[in-house]
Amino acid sequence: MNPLRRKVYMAAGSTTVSLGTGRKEFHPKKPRPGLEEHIREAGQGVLAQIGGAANVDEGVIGNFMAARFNHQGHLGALIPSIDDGLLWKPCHRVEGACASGGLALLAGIRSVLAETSEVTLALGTEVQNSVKAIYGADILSGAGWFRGERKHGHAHFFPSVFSDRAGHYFEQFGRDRTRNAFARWYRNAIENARLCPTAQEFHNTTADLEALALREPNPHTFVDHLNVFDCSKVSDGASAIAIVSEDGLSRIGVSKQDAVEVVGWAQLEADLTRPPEDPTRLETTRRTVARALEVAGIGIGDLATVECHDCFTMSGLLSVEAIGLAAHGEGPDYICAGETARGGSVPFNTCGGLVGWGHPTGATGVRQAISLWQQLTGKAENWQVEIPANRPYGLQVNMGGNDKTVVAIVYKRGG
């Protein structure tokens, strides 16, 4: 099977601010944009770059839990609210926990490959500040297995899941060196976010980020092995991008130099009812990335930059190893040596990732694609990193749940 029997491109990305604590304009008791407003802002941002809604064949939106966060299901029918020109066009919603945005991208890619669409508007969104954080943690636990692990799990369910992974990693590879890597990951995330105006941590002015991140975890108030700085924040936002064929690029008036080509992708599932065989590895991520790189016909050494799913500093560290940039147990040294920083050999999460930019759950996968489109086409402005001519590739890894649903996409600079 050839998963890429015709060329597929992405262009014209648009994202809202990741709104939540840390942003100066955010106040929990003041009115703020809702689900519909975020969707419209992101969608209209794309339409303005592609000649309007008349050029769109279909729409898809990724979302995890709007039915509980916002009492709103039926999100496909919100896409026409972006613009009247989207009325009477096929639209639908996809869900895969925190990988919902990545699944929206794959739905658009498959439509272009199937020749049922030349231009697909792909969106992702989540508005989570509608409830208190502890209730939000319970809602997000729906990404786990309710009848099994969730019923007996921690109130802060997913922080506890990755705290447990961290505890196993500490035992096997050492606590201090691993926590130092967590602190460096946090520092990198915030330093990157300070350069990106839409990032949730854009306004963060903390002087010594690593010292802050090294505060001891308090299991009496949170979880055993992670502190709050090891975690992505509660975020509201939406992201959107156009997924197009070569004919679609001509239709929307975008050159290949202003687009990225999808050269490899994979999406794999693990069994939600089974715990990981080895908590110190992200096995689904490893397999998915390996498959995407195989389809792309490239190796790890060809990557210029990576967007990984660092919902926690622990998942960031494990992603480095699962991708293959560091051997099992050597991720802390790789991170502490600065290899994932802006000036490192492979910069990770250059606008802050989930820890720094924010994590509006269903929007994250689409936002990752936008970040890579911006980097690979030189549109990242203040947060641009060098993309070597001999390494024109970027990788995104979008993970749902505890390494259960994983989407990996490899992009190449257009032209």
Second form
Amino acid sequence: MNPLRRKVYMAAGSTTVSLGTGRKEFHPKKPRPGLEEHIREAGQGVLAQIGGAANVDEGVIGNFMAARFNHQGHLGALIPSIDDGLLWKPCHRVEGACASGGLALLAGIRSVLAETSEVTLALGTEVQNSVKAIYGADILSGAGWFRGERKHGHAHFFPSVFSDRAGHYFEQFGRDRTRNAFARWYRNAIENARLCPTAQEFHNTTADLEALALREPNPHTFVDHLNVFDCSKVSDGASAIAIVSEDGLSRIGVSKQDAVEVVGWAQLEADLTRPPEDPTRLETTRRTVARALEVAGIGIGDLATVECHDCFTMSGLLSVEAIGLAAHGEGPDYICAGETARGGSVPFNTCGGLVGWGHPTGATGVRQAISLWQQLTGKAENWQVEIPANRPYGLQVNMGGNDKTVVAIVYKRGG
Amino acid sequence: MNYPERLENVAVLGAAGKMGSGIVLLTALEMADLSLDPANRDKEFTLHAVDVSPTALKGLVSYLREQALKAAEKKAVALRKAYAHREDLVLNSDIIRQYVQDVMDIVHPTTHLSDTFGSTIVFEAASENPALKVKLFSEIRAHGHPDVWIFTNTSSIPISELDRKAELSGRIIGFHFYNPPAVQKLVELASGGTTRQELKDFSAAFAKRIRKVVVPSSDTAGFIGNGHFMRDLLHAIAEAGRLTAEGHSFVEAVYMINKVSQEYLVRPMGIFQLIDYVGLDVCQCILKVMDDRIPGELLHSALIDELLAKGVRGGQFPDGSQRDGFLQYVKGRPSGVLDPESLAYTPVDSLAATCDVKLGATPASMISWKAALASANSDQSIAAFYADVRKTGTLAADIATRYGKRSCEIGRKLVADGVAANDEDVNRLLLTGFFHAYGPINSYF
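We have the form predicted alone; now please give the form predicted together with the partner chain.
Following is the full complex, with the preceding chain placed first.
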């Protein structure tokens, strides 16, 4: 099996803002864009950079639960609504909970590898502010095993899943140092988001972020071991990027310098009905990242930056360990030492990640790819970090559910 | 009879009114929560919501459904545990829907007082009319449960007087919610000299369970809350007279006092807006109760009498929207000021153009009521603001200083007269019942 029998690139990313609480233009009782508007905005943003819809061979869209958040299935057929030039072209939708966006990228990569497409428009979207968070929790609990877990699960289902992981982690490795790492993670996320105009926390002005993040969790109103600052917010948005072959790059008029090359990828699946063997580890993430790095032929020391799936500060911390940058139980020290901050050895989530930029679930995987494309090609404007010439790689990790579906992709600048 | 047994059969009189509907809501939620305790599964909880108006009762049902839904959404974490035994309830939405239904099943809207005769607790939120309350209580005493306890929401009538006249033998307590009961944190608790200890103990437990702050008051007409508010409003009306005598028109005076009592006193609304919110008729009733029972002080407003005679009432429409009074309202915001002669309203915008100049420049250190509530060290900001206010020497500064001093004087007198036990109780009451940003007894003025 050769996972990269042909060169695959990504370029021309475009994303809407992550809309939700925190954005000045967001008001829960006022009309706001729906799926159609978000998809159109992100998709047209790509088409404008690649010479129009005529250059696109096919489309794919990642989405988790529009059927319940918006009573809308059949999202593949919304892709042609972006531009008439996409009519009568193959399009479909993929789903893998919060990794739906990552799966859309893989669908695009596979299609280019299979030579059935030279230019694939890959999108991801979710519009979640259509329901109150307490009902959104029901919908998102579909990323867990509904029949086996929901009845005895928490009102805030997924926060509780990662709160339980945090509880185990506290017990094994110490509560205070771990919570300090959560607070540092939150601070990094917000400080990065403040540099990126599309981020949900772009307008955040809190002075002492770590003090805020260290508020004691309140199990009566939320979960046992996390507070709301440990969680990504409810977000609406769409993101899109072009996935292309070398011929595709020529066709769309984008130079390799302005594109990133996919040098490694992996996608693994765990059993939805089986609880994690060790709640203090993200085993599927560990295996998926290891496989993607192996395909890329690089080691952990070659990474310049990482986009990880910090739907919670806890998953951010566990990702650092699963990726291999810190040993099991040492993630808190690594984070508190500032190694994941933008000035650290391997900056994580440089425009805020899921906690800071936002988490429109089905869009997140695509948004991560865009962020790395911008970062590795020097297009990250205010939030640009240095990409060292001797370790030029970016890693994306997109996770669905409780570490069940994981997509990992390794990139470097195209030329 | 223990706590849940006492709450098995409850009645609320005046259930569809502004206060009654909130009392029904809070009590029904407490009863529903009790019913979910496995220890109480054999009990049947019923709340008779009694009101004279069938139409208003329909409105009550809609209000309860809406508020019970909000309450359920807020406490979904606890409700999942409470309904853990119900295998058919899986999603938050299933559980929330069931809780709302359980609350609604407890409430029995009725227009018949006789439905309450089995109740062991009767909350009374009828209008502030001593004769009416005595009549209702006497009827309940004669025909109701032999051990019925009355919780009156009176905000002015002494409890011992109601007890004596209705011959309740100490089975009554003043349990005064603030408006709106579902939002305001305060309960002002007043016992008559004969109020039984069990009622006092139950009241403390009930208030705690429904998360209210309790401030005790002596059994004096008006208690602490109206003891302050009524004197405060009489000061405002007197100030309007003073400013009119100084050459300002009446509407200008009302505009300026309302503005200063909100913005300079850092309160949620101006005093004339508050009078309108409470209702001129309610204010008149309370003033009369106090005036009849407190010797040596004139607690009466000829202006309020005059306006009521002309049909100006304030208060709320059945849908909850604000009725015009001293001020006119558009979408709940003051838009005009009443001329009592012509009964015409002068637009606020035109008054602002002239009066804001008269009031003088506002110090840059002015702190909004919202900001003061949100600030951890609002005391310092407010002190700095008043220090600046004093320096300006403007008309607004003069009105504000006189107003703040009078408010402080009223507060101190309530303590001196033994209505409140201490300064802290007065301040806590105004902070939690009136949402003031600081207590009236302070050294700012």
